[in-house]
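In the block that follows, a single chain appears as C-alpha cells, in the form predicted alone.
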Amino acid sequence: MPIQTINPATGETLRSFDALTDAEVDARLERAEATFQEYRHTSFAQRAAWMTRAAGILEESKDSLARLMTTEMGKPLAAAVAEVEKCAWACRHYADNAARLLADEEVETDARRSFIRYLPMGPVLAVMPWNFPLWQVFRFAAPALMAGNVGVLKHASNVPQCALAIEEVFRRAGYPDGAFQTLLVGSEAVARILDDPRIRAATLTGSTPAGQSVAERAGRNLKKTVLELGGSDPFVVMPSADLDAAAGTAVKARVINNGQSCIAAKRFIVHQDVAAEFQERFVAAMRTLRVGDPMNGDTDVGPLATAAIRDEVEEQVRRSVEMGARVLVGGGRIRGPGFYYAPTILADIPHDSPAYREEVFGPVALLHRARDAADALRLANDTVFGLGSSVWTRDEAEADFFIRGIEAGMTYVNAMVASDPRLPFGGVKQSGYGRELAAFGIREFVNVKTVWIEGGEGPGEHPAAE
C-alpha cells in the first residue's frame, strides 16, 4: 500500500512519501538501542516531566492535530479534538502513577529480603491503525516510556502525517532522540524488523489477520507481544432496560468514528418482548443522523477511510440481503465523491451471511432477537471474537449472568464500552491477548525480575525512583 494521505472526503490524494530504505530504518533502530541504553537509567521524574509536557503539547495543538486526523481517516472533528484529548489525558495519567504502578514490591520469604522489580525490556515496535491514529499510539506510548523503554511505530500507510506529528509531539516535550521514533516503511518490511535482535517486543493493533502474522513472527524469535484485534461487540437489550437510553447510546456506540472502532457496538441482541419498541426507537434515532464533510462541525457520520474499506462493507451487506437479510434503514453507499456510506440497520440476519460471521467495520448495525436470557447469552457469544460487551438491564443478578458468561474482555452494564487509562483493555479469542492500559497496561512490557538477598546490606532505593 502506498505511504498516502488520501482525504477520504473527497478521494483526493493530498501528500505522498517514500518509504524509508533497509539502511536508514537500520540506522534508527541503532539509534533506539543507543538511546535506551542510556534512557533506562533515567528517573522516573524525569521521565513524568516529559510526559507531562507532551501532554501540555497536544493540548495546545488539539486544533491542528484534530484536522490532520479527519484530513487523513475522515473522523467528525469534533471526535479528533476529543480524541488528542483523551492522548493527553492517558499522557498525565502515566506521568502521575508510573512510579507507584512499577514500584518495588516486597515479599516475605526465608531470605532476609525478596521483592520483585519491573525493569524496562529495551525497543517495542508498535504496528498501529488508522482508525484511532493519535489514541491508539498514545495508549502504548505513554506506559511504555514511563515504563524506561522506547518506542518505534509503524503506523498505518494511509496516515503518514499522523505518524510523523506523534514523533514531533516527543521530540519537543524533550525526549533524548531515539526514545520516539517513527519508521514510515510499508506492512511488508514488519517481518524483518520484528527479526532484528534491536527489538525486544512488538504490540499490534488491527485485524485478525495481522494479529497472527506478527504473532507469528515475533513467536520465531520468542519476542513478547500484545494484540488488540478485531471486534464483533453484542449490545444485548433486557426487557427491565431505559428503552430511551438503550437505543440512544445503541446510535452512538454503532456510528463512534464513522462505524470504525473495534469496540463500536455491531450485533444488537435484544429480548423479543422490547424488540419491537427498540427497533422503532433505534430506526428512527438512525434515520436522523447528518452524513456528511467531517470537518463540518454539524455532521455526525464521515466517510470511510479508504475506498476499499467502504467497498467492503458494501459487499458484505449485498451479500447478507441476498441471503435474506431485511435492511431496516440505509443499505448503500453514497453517490458522489468521498467514501461514505449510509448508516444502516439489518435484521432477520441468515447465521452463515457475512454479516453474522464477519466484522463490518463500518456504520451498519445488526439487529437480533433473543427469547430470554440464556438465548442472549447465546447469540451473544456466537462469534469468534471477545473483545467488548454492553448489557441493558437494571435487574443485578441479570446482569451479573451476562457479566460472567459473555466471552469478552469487558463489560460495560447500562453504558457504551470506551477505553480509559485507569482500567485494563484488551480481549480474549480471535481479538487478541495482553492488556493495554491500567496497571496491567504498564507490565506488559517489563522485565518482572525477582530479586532475593541473603546477606549484607539490600539495595539502596530504585534509581528510577529519584
Ligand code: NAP
Contents of the next structure:
Amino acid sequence: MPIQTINPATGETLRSFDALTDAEVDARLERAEATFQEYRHTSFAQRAAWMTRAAGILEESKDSLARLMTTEMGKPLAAAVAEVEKCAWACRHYADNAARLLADEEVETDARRSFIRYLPMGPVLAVMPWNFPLWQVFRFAAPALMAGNVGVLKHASNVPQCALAIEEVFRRAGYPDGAFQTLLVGSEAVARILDDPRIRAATLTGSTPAGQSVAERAGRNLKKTVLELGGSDPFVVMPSADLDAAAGTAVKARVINNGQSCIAAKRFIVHQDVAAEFQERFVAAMRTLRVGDPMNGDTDVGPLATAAIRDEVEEQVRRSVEMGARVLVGGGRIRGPGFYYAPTILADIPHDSPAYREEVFGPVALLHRARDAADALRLANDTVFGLGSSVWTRDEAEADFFIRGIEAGMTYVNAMVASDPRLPFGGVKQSGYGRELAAFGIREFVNVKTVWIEGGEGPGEHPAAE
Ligand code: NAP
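Write the structure block of the form predicted in complex with the ligand for the protein whose form predicted alone appears above.
Every component of the complex follows; first up is the chain already shown.
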C-alpha cells in the first residue's frame, strides 16, 4: 500500500511519502536501542513530567490534530477532537499511576526478603491501524513509555501525517530523541523489523490476518506480542430492557467512527417478544442520520476511510442480500465523490453469508431474532470473534447469565462498549490476546523479575521510584 494521505471525503490524494530504506530503519532502531539504555534508568517522576507535558501539548493542539485525523481517515471532526482529549487523559492516567502500578511487590517466603520488580523490556514495535489514528497509538505508548520502554511505531499507510504528528508530540514534550519514533514503512517491512534483535516485543492492533502474520513472525523470534484484532460484537436486547435507550444507543454503537470500530456493536440480537418494537425504533433512528462532510459539525456519519474498505462493505452486503438477507434501510454506496456508504440494517441474515460470518467494517447493522435467553447467548457466541459485548436487560440474574456466558473480553450491561484507561481492554478467540490499559496493559511489556535476597542489608526502593 502506498504511504499517502487521501482525503476520503473527496478521494483526492493530498500527500505522498517515500518509505524509509532499510538503512534508515536500521539507524532508527539503533537510536531506539541506544536511547533505551539511558531511558530505562530514568525515574517515574521524570517520565511522568514528560508524559504530563505530552498531555498538555495534545490539549493545546487538539483542533489541528483533530483536523488532521479527519482529513486522513474521515471521522467526524467532533469525534476527532474527543479522541485527542482521550489521548491526553490516558497520558495523565499513566503519568499519575505508573509508579503505583509498577511498584515492587513484597512476597513473604523463606528468603530474608523476596519481591517482584517490574522492569522494562526495551524497544517495542507497535503496528497500528488508521481507525483511531491517535488513540490506538497513545493507549500503547503512554503505559509503554511510563514503564521505561521505548516505542517504535509502524502506523497504517493511510495516516502518515498522524504518525509523524504523534512523534512530534513526544519530541516537543521533551522525551529523549529515540524514545518514540515513527517508521514510515509499508507492512512488508514488518517481518524484517520483528527479526531485528533490537526489537524486544510487539503489539498490533488491526485485522485478524495481520495479527496472525505478526504473531507468527514474532513467535519464530520468541518475542512477546499483544494482539488487538477484529470484532463482531453482539448487542443483546431482552424484554426487560429500556427499549428507547437500547435503540438509541444501538445506532450510536453501530455508526461510531463511521461504522469502523473494532468494538462497534455489529450484531443486534433481539428477543422475539420485543423484536418488532425494537426494529421500528432502530430503523427510524438509522434513517435520521446525516451522512456527509466529516468537517461539518452537523454530520453524524462521514465517509469510509478508503475506497477499498467501501468496496469490501459493498461486496459483503451484496453477497449477503443475494443469499437472502433483507435490507431494512440503506444497502448501498452513496454516489458522488468520496467513499460514502449509507447507514444500513440487514435482517434475515443467512448463516453462511458474509454478513453473518465476517466482520463488517462499515455502518451496517445485522439484526437477529432470538427465541429466549439461551438462544440469544448461542447467537452471541456464534462467531470467531470475542472482543466486546453489550447486553440490555433490567433483570440482574439475566445480566449475570450473559456476563458468564458471552465469550468476549468485555461485557457492558445497559451501555455501549467503550475503552477507558482505568479498565483492561482486549479480546479472546480471534479478537486477539493480551490486554491494553489499566494495570494489565502496563504490565504486558515488562520483565516480571523475581528477586530473592539472603544476608546483608539488601537493596531498597525501586530505583525508578526516586
Ligand atoms: P489492517 O489492514 O490489519 O492494518 C493494521 C496495521 O497492520 C497497519 O499498520 C497495516 O499496515 C499493518 N499490516 C497489515 N497487514 C500486515 C501484515 N501482513 N504484516 C504486518 N503488518 C500488517 O487493519 P485496518 O484495516 O487498518 O484496521 C481495521 C481492523 O482493525 C479491523 O479488523 C478492526 O476490528 C481492527 N481493530 C481492532 C482493534 C482492537 O483493539 N481490537 C482496534 C481497532 C481496530 P498497512 O497500512 O501498511 O497495510
